[in-house]
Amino acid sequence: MTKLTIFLFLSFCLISSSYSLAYKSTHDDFVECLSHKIMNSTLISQVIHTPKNSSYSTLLNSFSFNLRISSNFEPSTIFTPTNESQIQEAIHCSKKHGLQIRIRGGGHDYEGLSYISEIPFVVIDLRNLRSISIDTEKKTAWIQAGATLGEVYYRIAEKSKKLAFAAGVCPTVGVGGHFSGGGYGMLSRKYGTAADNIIDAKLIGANGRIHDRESMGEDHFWAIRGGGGTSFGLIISWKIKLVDIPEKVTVFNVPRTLEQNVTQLVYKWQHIADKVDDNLLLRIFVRNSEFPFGGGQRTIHASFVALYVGGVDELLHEVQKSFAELGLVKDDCIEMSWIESTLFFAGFPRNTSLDVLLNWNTTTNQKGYFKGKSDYVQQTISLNGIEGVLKLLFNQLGGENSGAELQFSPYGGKLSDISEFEIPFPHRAGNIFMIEYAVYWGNINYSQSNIDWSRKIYRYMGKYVSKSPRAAYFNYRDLDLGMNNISGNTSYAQARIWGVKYFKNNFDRLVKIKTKIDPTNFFRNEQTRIRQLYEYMAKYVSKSPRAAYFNYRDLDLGMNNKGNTSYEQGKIWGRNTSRTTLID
């Protein structure tokens, strides 16, 4: 080994070794902060939890049913409050000693960025925070941001069988980022996204403090629906308008293979989805046959599943208007109670206990490899473009255990009849569907090979969907569309690849709002509105100097040299954070 080598390998040991104590150091350091800002010790011993303890294990085991996502980090503290109080101290601690924090609620997050992070961060958990207070005569209800979509569902029906709530299908996702990003379910089409049923919020801000929607202010109101809530401080509860249904509703679940002509069915769907009764939404999920791990002769299954808000007979009434090749009879039709439906579309068993629906815990789910994107259609898509779609998903080998899965979800209706600059959340008028591409895999030596796959799939659907923005639904996360740099800056054209995917032109809009709500970018991820769109700011800011707030220090501005810096030089970032500056 040479002496360049050895001094080079000591060199980083050192450089290595004394980043891990100054982050052990910070790590304590916060520890102590928040444990003298509790002060009680049993109560510390339940919400703070760091590797020392056993229950940090249990806990990070529990973030993710997806193994894609990891990091060259664990969190340094997994923070569960029991109260808004404990938050703002966490909050204050975390920037008096420089990290960073993950907001997580039911861990769905698609890229895992409410719990993960490639520097030193601590996770707030929201498990604790799971409250649902219900106003069936002002049809309102309040909601703490850890609650779960089955547990708001549950508490709903237990108070009214004619009231109802618009949101998704999976009922262990977490409300917090499910509102904060839209929100589409079975209820879209007649009722509009979650996001658009938010009447009010609780939000703890950069600065500490506990805002509602009247102290807030409007602008910020309007970005943390559909613009992705953590971006903009930490939600800690909503208040949403509740929806009228009727005692039945009507659901179908009809399977059909290419042998029983999928292709023209899917053809002739997207032809008619968007334009149905508004009380129908029809969706299409499209499978291989070794998803969602099983066995047996490969071939494509679309299973059309439906809700009617209505009876029976008005929905047979309405499909076999719209879409006879269907072929849909009464008997594919079974009329339930609204509550009932969530089971159905949940995947549950007929009879199964609604109490199925509090089952938050996500440490019990099947856990496996998956990678999600999305696109949204604006003109259908020609047969041969159907076919070379479905050819592409019969033939995802992605090993053992593994399965591909296209969900088609339509709208119209309300959807349609909402400005796209109502709230961030813009996929309004002009869309036909939504198309989801999910890849699952059971072996981490098959991850390259069906990621590859997605974006092979995605490459293929280009000259089909959405363009000048290729347009992306926010709560499928997808960092294939671009990213903050992990160091360094960001600038906002590139920044604004990904940005106006998901939010087309309310992208600028939400930058405007995250720089004068957030102006040293406390609350961020990988896909935020970063304080490095600072040039973009530019034009709307004080200028010769663009001036600077010394203790918000700013190394970009500029710096002096290790050796000598010149008065022009030391001017250049001085005249910008004080008229009477000493220069080295």
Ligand SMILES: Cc1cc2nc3c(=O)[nH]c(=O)nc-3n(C[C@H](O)[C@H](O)[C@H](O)COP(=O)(O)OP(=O)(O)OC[C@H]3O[C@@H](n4cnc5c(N)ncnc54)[C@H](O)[C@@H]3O)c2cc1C
Contents of the next structure:
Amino acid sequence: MTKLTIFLFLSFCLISSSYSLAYKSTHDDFVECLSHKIMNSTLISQVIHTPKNSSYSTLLNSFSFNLRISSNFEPSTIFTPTNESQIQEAIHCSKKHGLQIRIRGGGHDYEGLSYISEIPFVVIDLRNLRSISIDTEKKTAWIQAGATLGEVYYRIAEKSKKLAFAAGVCPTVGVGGHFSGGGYGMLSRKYGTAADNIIDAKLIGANGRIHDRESMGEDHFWAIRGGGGTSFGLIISWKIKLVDIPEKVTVFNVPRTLEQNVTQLVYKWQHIADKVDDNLLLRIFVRNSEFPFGGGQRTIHASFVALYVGGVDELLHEVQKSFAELGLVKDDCIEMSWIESTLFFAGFPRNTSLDVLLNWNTTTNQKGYFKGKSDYVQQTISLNGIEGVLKLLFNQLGGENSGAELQFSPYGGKLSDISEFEIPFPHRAGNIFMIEYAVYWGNINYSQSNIDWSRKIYRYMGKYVSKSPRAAYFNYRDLDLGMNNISGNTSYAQARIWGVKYFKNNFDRLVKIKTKIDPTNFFRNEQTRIRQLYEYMAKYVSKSPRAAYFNYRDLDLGMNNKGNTSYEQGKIWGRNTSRTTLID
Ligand SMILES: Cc1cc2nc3c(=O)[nH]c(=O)nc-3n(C[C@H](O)[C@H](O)[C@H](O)COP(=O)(O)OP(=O)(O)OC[C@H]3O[C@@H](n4cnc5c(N)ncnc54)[C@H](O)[C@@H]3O)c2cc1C
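Could you please show the structure of the form predicted in complex with the ligand, as a counterpart to the form predicted on its own just displayed?
Shown next: the complete complex, the earlier chain at its head.
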């Protein structure tokens, strides 16, 4: 070893050991701080889990259904609070000792951002906060943020056969993340997203205080309904508006293969999917024959899956009128209660007990590797385009136990009636359908080829989907779209790259709200919006005036009043931009 190599080696050892010592002491200080606050020793052992406790690895193991997710760090502590004030204490202690927190609801984040981080962190896992109280008279419910969709559906149906809620299909998805990012499900054409139906919330803000809608203010309340979990505080509970549902709805799941003209059917479907009666939501799940990990002759299967809020005869009439090519017949359709339909769409066999909806731990038993991406389609895709994407699906060969799926989910109906500015979820009028590209595999050696496949199909679809921005669904989080720098600041321009894909024209408002309510950027992850760097940079840049380039127009510098704007007012930004022009 040369002297230089020895020097570098020793330096590395010294740096890394002092780093891990510092980390250890920060972590110990955090645990001590939290234990001191909680005081009760029995409770401490039930809610604070460190690598020294056997409960720690059990919890850690239960976190991820997606083996693709890994990080250099595991949480130094997993905290499973049983009440709100314990969360406040944890936030206080993590701030005091400089540890980042990750909030875990149902743990379904596609990139695992609720339980991994590249810097030392603590997980606040909300599994003990899952109570749900339903008010059938007022048609509302308060739901604690650790509850799952299955529990919400179950508790609603327990109280009423005529009420339901519009949210996602998978019962183990948590309301913490799902509602914060939108929440698309089988009732979305009729009633919008889950976030469209939130009427109040309780959260703990960066200041450690508990707020409800009134005390957090309308801007903050706007941001949490679709602006993404994590950024705007820790949601403790949501108040939702329940929706009316008839005692019977109708469902079907009609399979078709490549040989049964899937290409033509998909082509035709996109011409009607967003235009049919709002009571009908007809999705397509297109899979290659390896999905879900099946063998046999290779082909493409499409499942045409629908919920109709009404009886079978009206449904048949609607489908035969708009999509006769599907060849739907009465025998394909089943009338059932809405709660039974939630089991049907989650893939449970008929007559499965409703109790499975309360089993919030099911997904973690089925571990595998997974990558998802999303797109929005605003103009129908040519037949050639559909042939091309199905060919790519057909050719996906991801090793043992692998398979791929394209989900085509229609928009229109209530989703289009709501303005794109009403809440941060912006995918409204003009969207025909959303695509999810999902790929699964069972062997780590095939990770790169499967991830490459997902990027290839995404590249291929570029010419057929929304542009400027190429929009994406926040709840199908995709770090390929971009992420914050791990060390150092991320510029506004960088964050905007993925921010406008998820939130379109709502991105800037979200940044402003974030900057105001969490100026130190306490609640953050790899894709949270940046703290505005503008204020921070003030001491380093030109002064009197702080000059700005006119072509990078920035209305934060000032703008005209709706009525007259005085010369003095105009001068504020006019001098900054070396112009005296007043801008609108
Ligand atoms: C199998 C599966 C099926 C799915 N089906 C659908 C579907 O039908 N429709 C649909 O729209 N989406 C669906 N999704 C996507 C799902 O909506 C998102 O992944 C959602 O973010 C999951 O929420 P969670 O609480 O389970 O996840 P988590 O991983 O716990 O959280 C997701 C994000 O929200 C943050 N967060 C969680 N709880 C809180 C809280 N209380 N306060 C603040 N931030 C919080 C987390 O820190 C993380 O950043 C599905 C995902 C999977 C894996």
